[in-house]
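This document opens with one chain alone, in structure tokens, the form predicted alone.
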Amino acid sequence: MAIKSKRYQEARLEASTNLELYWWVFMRISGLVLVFLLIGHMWMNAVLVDLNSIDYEYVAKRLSQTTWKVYDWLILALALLHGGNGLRYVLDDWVRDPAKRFWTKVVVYGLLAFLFFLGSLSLFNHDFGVN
């Protein structure tokens, strides 16, 4: 069950388990971190650089550096975890039958894991051919 409180003290009283409280805290922190990571991403790619100059060569040069790979991977990981946890709240609220909820979560978590694996593989294993 999703915690509907806006303050930590109220959320502690409302949480059924410590894990649920940790997810509640994670949603607040990851949302804030994601806002700054995405604003930074947009600033570096849309403001500091002319949009017409962004092509494969620019992306390849940028992603050949480990720092940018980790930065983009952090956005990928936090966005999938944050979105997946939000979807878990929605499924808990809307899918009433426990068996259907279980199998829906299995499919959703499987898709999230596949997207994370594919995104990580694309970021870290692709040779961009930049010397």
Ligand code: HEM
Contents of the next structure:
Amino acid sequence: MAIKSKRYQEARLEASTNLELYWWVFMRISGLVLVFLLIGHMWMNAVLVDLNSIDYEYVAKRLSQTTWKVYDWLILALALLHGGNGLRYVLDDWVRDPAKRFWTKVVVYGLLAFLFFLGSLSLFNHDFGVN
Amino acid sequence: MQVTLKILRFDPAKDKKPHWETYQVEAEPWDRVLDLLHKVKWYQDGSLAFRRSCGHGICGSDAMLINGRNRLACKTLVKDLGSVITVEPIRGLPVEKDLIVDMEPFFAAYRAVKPYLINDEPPPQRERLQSPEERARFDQGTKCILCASCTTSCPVFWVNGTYIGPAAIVQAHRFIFDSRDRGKRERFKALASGSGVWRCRTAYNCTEACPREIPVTQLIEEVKREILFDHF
Ligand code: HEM
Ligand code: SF4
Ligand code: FES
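Complement to the form predicted alone: the form predicted in complex with this ligand:
Zooming out: every chain and molecule, the one shown earlier first.
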């Protein structure tokens, strides 16, 4: 006998899919990849160059190169997905009221999608004026 | 010694909300909290309701929130608590009266993992043999007395009651790692779903709460790994 579900949402929670397994694995792998991406990012922008000397010119030059476009986009995508799913965990654990939980998620996911859109746009669709 | 015993009481016939009642009880340091509850019920206020059966830490019926931690009233000594003792019902399950909660959601989760041996192979002539090592593999789970201390100490369980809870996972572990059992895929249906093991955030409250000293969090992690490697 399974847990008795009284509402559609509970029934959905009980329906057996492997989605949560995939997210669990993703959190670990993306976390590990982020360690190296972020160490690299900080090494290049805070250790190799003086953090205070970073200006538009420096950033524009870097972001005109496909390698760094892809590198930074990976950080953007992984951090948003990892952080977003992490926030989903937190909301599921702490917001008790189903309606409040739903609307908080709508706002959070919306914000994340907006950040992703904005980030991708400025990486790939912005002319930095550098050849 | 004189003990100030504060009990969170609730009478569904009279009260809208639980409220604290304070009792002064004469106690010996080696008395158990269960003895204090008896003293109140027998000599001060017969309407106090709580569960207990064996009185010796075996039946699992008297788990309570004692001084902020889930413990068995029959295994907790006054000398380890001091002269002010608070007793509340375990959390996350509906309170029926005083310290008695509705255990049905807890046992529904228990039944969902099919806590019995599943093996459709024809039984051998004598018994299904098992080596001492194979028996030791699931020994820890066999100590569970289904007291619900672990499940009702888990913050994820408190949220919306859809998490299957540590106790059910411990019980599943007992059979998943039994060399005679063939039913792990059936158990995974309940364990790998959205309300199953992936809801665990390794808070470790369960391990601290278990009166049988079962390393609950570790067993949960072992079940996670078993599901993971079974899938990939
Ligand atoms: C630097 C390397 C990182 C590693 C190794 C890492 C690792 C992890 C792991 C393994 C989890 C899952 C925990 C669980 O299942 O209980 C997690 C959760 C989380 N991560 Fe990361 N992460 C990293 C970076 C980040 C970044 C950059 C962000 C923000 C954008 C972030 C935000 C979160 C959040 C909000 C959670 C949920 C916390 C919780 O469940 O209590 N992490 N992280
Ligand atoms: S694992 Fe420990 S705390 Fe949880 S129900 Fe079993 S005996 Fe009680
Ligand atoms: S009364 Fe049986 S475990 Fe406490």
